[in-house]
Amino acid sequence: MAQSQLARSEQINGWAFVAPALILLGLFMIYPILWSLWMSLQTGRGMVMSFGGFTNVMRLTQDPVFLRALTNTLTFLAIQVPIMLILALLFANALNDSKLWGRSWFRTAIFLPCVTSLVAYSVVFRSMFGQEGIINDMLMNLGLIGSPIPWLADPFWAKVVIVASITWRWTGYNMIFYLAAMQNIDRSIYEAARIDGVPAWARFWYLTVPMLKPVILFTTVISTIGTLQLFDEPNLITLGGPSDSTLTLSLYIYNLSFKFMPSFGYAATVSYVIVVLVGILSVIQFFLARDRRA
C-alpha cells in the first residue's frame, strides 16, 4: 500500500514538473498548427473570410506565381544543397589533417559566415554583385568578361547570386558536423589502409564517406528543410526578382500575408505545400540512405 502511494506520488510530481512545458508546447506549437490547418480551408481577403473547403488547393494549380515560386524553390534545392554539402565534406576532410598549417584559422574563417549578420552580409552581397560592383570589376580586370554582368537584373544570374550567397553562409555550418564526426573515427583504420597502400582519394571515398553516412543524412535533411523555407536571401538581396525569378514559397507566403491585400487562408495553404514537400523529401532521403544489408 505504501509503495503504491509512493509510486502515485512520483507520477504526480513528474507530471507537475513537465506540465508547464507541455502547456507552453500546446499553446505555442500545437494550437498554431491546428489553427493554420483551419485557416487553409478559409477563403477571402483580409479578415473577411468564409469556409471554402478545398478551394485554395484547387487555386494552387491555376496560380502561375505559385508554380513559379515552387519551381524556383526546387531549383535552389536541387543545385545549392548538393554543392554546399560536397564543399563542406571536402573542407572538413582537408581541415581534419593534423599536419595542415593554420587549420584552426581556416576552420574559423569557413565557419564565420554562418554567425555573420544576415542583413549586413546581404547588403554586402548586393553591393558586390551590383552592375559596377567589385565582382564585375575583378572579372573585367582579369579579362574574363568584356562587359559587366547584370547579376541582379537577369533571371539566370540572380539565381546564381542567391545560390552563391546561401552556399557562402551555410557551408561552414555543415562542415562543423562533418569535422566533429571525422574526429571520432578510429585513426587506426586509416593507418591500416595507408600501410596497405590505399591512396588518399580511396580512403576518403571508401572509408570516410560510408562512416559519415548518418551525419550526411542529417545534414541533407536539415539543409533540405532550410532551403524549402528559404526567405531571407531572396527578400534582402534580389527582392524576389527580377520578374519573380528568385521568388520562393516562403517569400510568396509573406507577400500573400503582408503585402497588398492579405490572403491568410491561401497563404496557409501554400505553407502546407512546404510541409508536404519536407515530408516527402525526408522519406525519400531516409529510404535512399537506409542500410541495405539489413
The other form holds:
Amino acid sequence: MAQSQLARSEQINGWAFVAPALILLGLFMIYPILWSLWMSLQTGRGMVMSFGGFTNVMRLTQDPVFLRALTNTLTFLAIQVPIMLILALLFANALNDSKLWGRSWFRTAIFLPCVTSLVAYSVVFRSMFGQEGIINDMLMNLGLIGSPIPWLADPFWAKVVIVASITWRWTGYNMIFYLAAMQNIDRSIYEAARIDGVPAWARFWYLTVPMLKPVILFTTVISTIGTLQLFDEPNLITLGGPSDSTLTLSLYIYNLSFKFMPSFGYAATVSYVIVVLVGILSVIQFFLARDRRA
Amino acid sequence: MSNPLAPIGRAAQYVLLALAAFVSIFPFYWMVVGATNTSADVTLGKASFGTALFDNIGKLVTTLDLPRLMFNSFFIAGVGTALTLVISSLAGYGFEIFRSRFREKVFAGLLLMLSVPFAALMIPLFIMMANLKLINTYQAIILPSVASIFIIFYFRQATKAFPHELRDAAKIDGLKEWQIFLFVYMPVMRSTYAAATIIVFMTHWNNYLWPLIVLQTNEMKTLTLATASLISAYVPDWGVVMVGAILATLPTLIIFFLLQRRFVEGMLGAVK
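Please move on to the form predicted together with the partner chain, as the form predicted alone is already shown.
Zooming out: every chain and molecule, the one shown earlier first.
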C-alpha cells in the first residue's frame, strides 16, 4: 500500500473512532452552551422573552440573593478544597508504606464514602446533624462541647456541615489519585534519601509533593469545578438555608428556572458566572503550577 | 542509623489512618443502625440497633413502588454505563492511536469544555428535550451524559500504556481496525474498563439534578430521586429514610467490591 494511502486510511479510521463522541458532545454540550449564551442576553418570564443585551448582567450586581450565593460558593471553595486535598495527600502518604499493617483495609475504608449515593449520604448527614442528633451526642460525651450546637439552624454551622459533608464524600476519591501517582515514583529515590538521613517529613515535602505536582493540579482543577457546581448537598442537607446561608450558584439557578416562575434568561446569565469563574480559576491554577515547576 | 523518632511517627501514622477510617465508616454504621430504629430514636441519636427494621421496610414498601424504582435506576445506570464506556473508549483510543493534524486542537477544545458546568447546559437541554417531546423518558436522562469528556480523557491517558506492537502484529495478521479494538485492545485494557465502570456507573446511578428536572412522574423516578423525596416531608420518617438510603447505596457498593482489585490497577494506568 502506498504511504499516502495508508496515512489517509489511518485518518479516516481515526475520525471514525472519535466521531460518535464528537457528534454527541456537539449536540448535548456545544449547542446548549451557545444557546445558553444567547439566552443570557434575553429577558422575560416563562417562554416570553425579548432581547435585553446586558440587562441581566446589570441585574446581577443589584441582586442580593445572587451576591449571597456567589459569596457562599466562593467561601466553600476557598475552605473546602484546600482542607480536602491536604487531607487526601496526608492519607495517601501514610498509606504509601509497604510495611504498614492493614494497608488495604484502611485504603478501602477511606475510599468507601465516594462509593455512596450523593442523595443517600446527604440524607444520612442531615439526620446526623440534628439538634439532638448523634454528632452533638458524641461531641458532648467527649467533652468537646458543653451544649448542643444548632448545626442546621445557624448560618455559620450550616456552612460547616456542608464543608464537612463534601470533605467526607470526596477525600478518598482524591486520595486514590495521589496513591496511584505515588506508587509510580521510583522507590530508589526514597532509599537514597533515607540513607542520606533525610527525615520523613522532608522526604514528603521535597520529594513526594513536587513529583505529584501534575496530579495535584489535576485534582485541584477537578475539585474546583465540582465545588463551583455544588448543588446536591445544600439542596438536601440544609435546603440552602438558614436564610440563604448555604445557597449556592447552582441552587440559585435551579430555583430561578424550576422553582418559581421560570426566568431562563437571568438563570442563564448566572450560569455563565460559573463558567467565567471556572475559566479564571483554571488559568490561575495552571499558571501557578507551571511557574513553580520552572 | 535508627531514628529515635521513628516509633512516634509510626504511631501517628496509625492514629491518623484509624481516625480517618472511623470517620469514613461511621455514617454507614449510622445508616444501618438507623434503619433498625424508629424515627424518634434516629432523631435522638440512638446509636445502637433497634427492633423497627421490618416496620420500616414495610412502610417503605407501601410508600414507594420499589420494583419499578429499582428497574428505572438499573436500566438508566446500566444502559448509560454501557453506552458511555463504548463511546468514550472509542474516542480515547482514536485520539491516542491515530495521527491527524487537527487531533490535538480538537482534544484541547474538549478539555476546555470539561470546565463548563452542568448549570450552564441544563436550561437549554431542558428546552431541547421538551421540544423533542422527550421529557419524562429514559432517553432524556441517558443521552446527554453518554459522551463523557472526563472518561475520554481517562481512556486516552490509559491508552498511552497500550503496547503498539500488539496493534502492528494484529494488522499484519489482517485484522481490521474495529477488530483490533474489540479483540485486542479491550481485553488488554480490562483494568482500565473496570475502573471506568465504577466511576461511570456511580455517576449515572447517583445523578440527581438532571433527573430531578426531567423525570416528572412517580413511575419514571429513580430510586435516588424517591429517596430524596422521602425527606421533603415536614417531619421525615427517618427509619424509613435510612432503609431507602441503604437501597440507593447498595448497588454502587457491590459494584465497587466486585471490581475493587482492578480499580487501583486501572487508576494507576491513567495517572502515569
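Everything quoted here is computed from the prediction, not taken from an experiment. Positions refer to the first chain, counted from 1. Under this definition, the rigid core comprises the largest set of C-alpha atoms superposing within 1.5 Å between the forms.
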| said: On a rigid core superposition, would V275 pass a 2 Å threshold for CA movement between the two forms? | reply: no
| On a core-based superposition, does L22 travel 2 Å or more at its Cα between the two forms? | yes
| query | Cα shift of N13 between the two forms after core superposition, in Å? | reply | 6.3
